[in-house]
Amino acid sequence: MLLVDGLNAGYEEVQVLWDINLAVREGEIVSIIGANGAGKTTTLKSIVGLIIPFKGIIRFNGNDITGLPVHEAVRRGISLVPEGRHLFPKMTILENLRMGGYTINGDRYENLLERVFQIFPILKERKDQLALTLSGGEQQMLAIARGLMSDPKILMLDEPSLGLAPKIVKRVMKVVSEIREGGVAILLVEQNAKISLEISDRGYVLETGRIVLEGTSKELLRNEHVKKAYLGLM
């Protein structure tokens, strides 16, 4: 579904990524793990069009989308839930969801809204509540729900567990697995390597802008470098 080939990218003259190659197939959850500053967020921004790559090709469903404007990437089925959620705080839950579904009309919009409310029933209960009044976990759920409102084929999540209590993190990750079961592929960027790899099919380890390891999630969980650097195991 998604193929990144030889991606080099960064900000103005500062290069952050070097020769990134990765793929996401239909129905997969694929994780990118790495420390702060490794280039994880830059990778997602390059895929969705927030950053124009210096070099390389990004293909989605066989089509070259390298440098495509963000709104066109969204229309084609790519949705990014950014780090920090970036909700519209003084808008209601329902208004935030409407913003997520701005490319969708009519019955299709209503069907998507109902599906999102089935996944996140608490959002339906509080649909008229301002986003800023929600707890951290509820805000993350709203951010994911807003991302689903564009009816994506692939949902990219940037640090969904950031700042959340362990109990809420498990709940969020359970929802991510349920979304995949509904037919949406997931590209997951996450510092919590253990919980990320536990729900993923495959993973990539990104260090200082380069992929240094890749494999099935089970392989990476057994890898000595991953255990020492990211799982706190010796």
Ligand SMILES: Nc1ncnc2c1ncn2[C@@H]1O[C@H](COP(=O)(O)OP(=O)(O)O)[C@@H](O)[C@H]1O
Contents of the next structure:
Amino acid sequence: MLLVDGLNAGYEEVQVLWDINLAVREGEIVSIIGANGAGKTTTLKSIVGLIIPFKGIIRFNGNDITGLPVHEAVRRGISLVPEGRHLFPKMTILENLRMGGYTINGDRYENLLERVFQIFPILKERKDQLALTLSGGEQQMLAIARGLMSDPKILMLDEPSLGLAPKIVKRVMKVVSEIREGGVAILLVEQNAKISLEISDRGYVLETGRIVLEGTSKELLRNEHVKKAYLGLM
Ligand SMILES: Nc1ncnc2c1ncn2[C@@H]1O[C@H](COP(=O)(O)OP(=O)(O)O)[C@@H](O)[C@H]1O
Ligand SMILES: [Mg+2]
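Write the structure block of the form predicted in complex with this ligand for the protein whose form predicted alone appears above.
The complete assembly is shown below, putting the previous chain first.
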């Protein structure tokens, strides 16, 4: 479904990513794990069109979408839940969700909203509250819910576990699995390798802008390098 082929990207003359190849198939959860500064966010930004690659091709459902504007990627079914959530704090939950689904109207919008409220009942209960009144975990849930309101075929999550207590992280990951059960593919970017590999089918390890390892999540969880560098195991 999503194919990244020979991606080189960065900021002005600073190259951050070198020959990145990765794929996400329909219905998969795929992880990209890597330390702070490895280039995870830059990879997602390249896919969604927030930055234009130096080189390489991004394909989605067979079409070349390299360098297309963000709204075009969103229209085709790619949604990014950004690192740090970037909610609209002084808008209500319902208004935040509306922002996520601004391209969608009528019955289709209402159906999506109903589906999202089924996954996140707490957001339905609090739909008229300002986003700033939510706890950190609830804000992450709202960011994910907003990402779903554009009716994506693939949802890309940039460090959803960041700053959340372990119990809340578990809840977020459960929701991510549920979303996949509903037919949406997931590209999950995390520093927290353990929780990320535990829910994903496959994964890629990104180090200083290069993919150094890839495999099924099971393989990566028992890989010696992954154990030492990412799981804190000797
Ligand atoms: N807007 C930017 N301008 C210049 N350099 C950046 C910018 N954003 C990120 N970088 C650099 O790119 C590298 C990778 O960053 P990033 O993709 O955010 O990594 P990660 O998400 O894995 O922490 C880092 O060295 C970072 O300093
Ligand atoms: Mg990042």
